[in-house]
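Only one chain comes next, encoded as structure tokens, the form predicted on its own.
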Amino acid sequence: MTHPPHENREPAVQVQHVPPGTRSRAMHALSARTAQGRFMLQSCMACAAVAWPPRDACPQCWGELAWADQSAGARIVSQTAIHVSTDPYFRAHLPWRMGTVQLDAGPVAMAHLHGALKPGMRAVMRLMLDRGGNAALFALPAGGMSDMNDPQSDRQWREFVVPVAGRTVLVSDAAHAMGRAMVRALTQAGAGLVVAGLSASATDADDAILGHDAVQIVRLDLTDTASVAAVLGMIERPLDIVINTARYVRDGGVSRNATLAEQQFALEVSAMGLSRLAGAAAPILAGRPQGAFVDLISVQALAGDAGFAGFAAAESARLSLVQSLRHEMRATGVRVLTVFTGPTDDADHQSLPPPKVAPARLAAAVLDALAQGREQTCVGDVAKDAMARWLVDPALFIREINL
């Protein structure tokens, strides 16, 4: 059998493997809580014993288990390094450090170990999501650690987070105050290139940050599929992170003070705009070693709002789409992060009273979510309160929010 000359062969595509994804229902419940950035373990309602790993009944008395926030302290008992693995993901990242830790909460557990930890040392435990979206226990130095963006920081830890330094990041709407703050925060964090999307009618002359050497301005219209495709084709470097800040906020109800054209445009920007952007960017991000898609969304997505009916409906559709995107992208190792916010301190929410979220605070929260690999973040008192109430009783929250 003859083969074509080497120079005529198509190069092999590098597959981005992810950690094994088979988990029990109890482990998926842990992952759902880990996505919110909480350190929660199961505690027995009968004998108060804390269980690890997650299971269906108490290992001490077979009592019912309930999830509860726990102390995150621990002591390293032993360590080892895995040098051989049959799993494609771990085989590409060997050696891999593991260790036994005595949790302050009670159980002894196996955990991923930061390179600075040794037996006998104190540690801070984190529940992190791996690239497949599943919870994993990670031990970090109790006295702090080097900057995650530092190339000398622990390589194993970097597998659980999304670095910004040196990366190429697209901000979909930099004309809005929220988008401008995001561009500024990214340049200050050392992003290699920030691609700032502006609509054809937007002006860029009133903000010096858009003239920064690390910023590339592009004309981007999320309501136009051709515009999205063209922008992704003109970015000067391989794209690592997409941050979707685009939205269209207008007040009005359904039967009163309703403008159907504005409701339709809100859906085009928030929902269909997200689909256009994600559909075009997903294949690019899937080829990057630490790709991420971040969506900034209003907490009004959790329930209809009689005062902002069209906006709330568009954000709700957007939330459903980004949840679907998250499940689609897990097989590729691309992280899909959602950052919820209440009213922001900008022109769109002038008529609403405080509290409002400053755009700079929202941008800082996005960077923190990337640095922690956290799937879900709530920014500001309004968003945190709304999410807490919705998680306890969605039906009651929907009723109360419109009283």
Given for the second form:
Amino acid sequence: MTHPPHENREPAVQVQHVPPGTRSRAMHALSARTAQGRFMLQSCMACAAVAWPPRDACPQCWGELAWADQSAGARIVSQTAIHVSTDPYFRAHLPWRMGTVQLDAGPVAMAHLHGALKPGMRAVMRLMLDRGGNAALFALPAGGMSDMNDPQSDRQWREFVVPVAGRTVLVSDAAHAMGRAMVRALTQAGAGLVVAGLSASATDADDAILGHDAVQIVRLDLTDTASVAAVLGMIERPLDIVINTARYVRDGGVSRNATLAEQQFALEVSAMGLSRLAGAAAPILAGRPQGAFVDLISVQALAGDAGFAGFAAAESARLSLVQSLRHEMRATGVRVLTVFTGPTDDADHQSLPPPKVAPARLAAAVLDALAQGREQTCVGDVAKDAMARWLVDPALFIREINL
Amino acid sequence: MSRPRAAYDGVVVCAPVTVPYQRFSPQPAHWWAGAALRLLARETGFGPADIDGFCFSSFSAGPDTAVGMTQHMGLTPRWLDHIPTGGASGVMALRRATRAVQCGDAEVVVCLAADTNQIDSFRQGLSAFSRFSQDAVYPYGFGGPNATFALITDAWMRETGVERTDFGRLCLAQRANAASNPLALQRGVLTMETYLAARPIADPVHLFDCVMPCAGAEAFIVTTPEIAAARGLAGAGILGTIERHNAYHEDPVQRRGGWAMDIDDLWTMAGIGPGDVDCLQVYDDYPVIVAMQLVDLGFCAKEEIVDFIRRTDFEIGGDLPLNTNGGQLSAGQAGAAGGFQNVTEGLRQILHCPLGAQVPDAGIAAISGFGLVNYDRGVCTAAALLKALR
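Here we have the form predicted on its own; I need the corresponding form predicted together with its partner chain.
Okay, now the whole complex, with that chain kicking things off.
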């Protein structure tokens, strides 16, 4: 057996590590709330004392604890820069600044420190998901954001968010209004290369935005497994971010006014399409330092919708699949973000009255979710209202939505 | 405290043993425990059947506890205790065993701490240390205790005005003390220049502020004066003790330990003062904790700590011999055994059988323990005053 010459060998693949991930059940409860962009800590139902770290009884009076929104102010008490760590993730990011902060809410906590913060200074705390998907406190400078204080310029902060500038981003369906707006927003945000997926039947490929220097058009059919794998292999640069805007919206019921072929195609695009796209993209994203998979999803996924039964079912299946994808990606540091929307202001929802979400607004919300590293976002009044009601009483919400 | 504390009458502490430390060991904690028991047998003549009380401390014996050790070592004790408090475990074992013997629940109690250190033990031990650490410390850079004590050191330096050179004085004195201890892992001369030039670990903690984790075991025996005399064992009595857990939890950063809550009780019970102490063996995971104990145990006021460190000779022949075996900073930190070496070294000095140089005429030892960084500070503190019985 002959070996290839030494100079032709590939360098070792850079393995992406994530921070240590073991957490208590109480801490997972905080991560679930952090994923929704909330700043919540436990407070005592008897004496109102706020507790940190998360725990299972109030240390002041042994009362029961409940999660509550808290004020995010803090003062820095002490600081260090860690130069030595035995953890593979942090070893790759040394030195790492952290400190002790006195929260206005009451307790003292350890936190990641923005580079401009020193002991005695005021800070604004943010709860962020780390690269392993677990909640962590991050202290940002209080007051106005000068250049020096800009979070996006902070090396540690960038580990908690998904930068877009200079990155390669795939938009899975740029033929529809949502995807088209996404392509436009990404070019404006300075993405290095926007790969715009157009199904073979798309006809208006002459839109000026698709001719932009930073846009590459690919013929992507999410209903065809071989096509998806082939197309992802043809992209000029390794993908950093995938934004899945594809879906197939048709009205109709289950036993009445139903078209089985339409229901089946909706499932092919929303659910099977997600699996095809994730299957082909995941290995590429996992090798990138700040990979992300963003899925745009209808809030109808939460509870079904008698008026759009097939579409809602397809979106439910998609939501289920994306939860599993998030689990699979956790060990690779790839963030899986879900952006929920109500009816969008496009050809698919001409029969519905307002409020509807403008495609440009949806695209801006996706960019904001990436910039904030927020795992779950609801765009527009319909989606926000639905999520709020679903979180409080899912059984009631399902009943009300399908009355 | 309304009821006066009973004096520790009718009890002696004896037979301090140290199994020579190793930086890394392929052997499990059980082997190290067995080695300590063999040393005890050689010192005392006691065998498994003679031991009726057993107190055990270890981080690395899992899944076994003191229960597993009784079967493993062939013990049939009528009194058993497992102490998971690391750096405070030596004094705590002493306190419990002493009362057991004094009250007749046991007559010969072996107090034993043993830990191994395999190549990846440190990282693995860290990652499963405590729930609060997993949830609220390790995610922030995974600096381990170095980072936690960096935060404590940073705050304490700003509060007291102590500088790195002051911590350096403590570390240099302990290294000088280690020079005569053949079992110390680090015995080479440490200069202030080398100390200050060491690489940063977690600012302001640098390399020589950190202990070297290692494998080892420490043990001693608590028994009655009659049994000690029959075996020809030299022993010490206990003048006073204190213990406290989770003290001052309202302090944002640890700026004092539980000793400060109970220090008057310690000296009152013993009927002596800090000036009567011949050697001081304190827990020394980091020099800031050494300095904190000098204050909290009453050797100097907090506002005088800088002066006190600068004008005191902490070497074996000095004004206040400190960690005379070199402490963990020079001898090594053998897990929970690191919380026992203050007891064994203090005993040796006052029984005049030291590992290295003898503190001249030593008769009284002050011993202090500090353990378990469950979250952002050491939770367990304890101290004892021992006096040789001659």
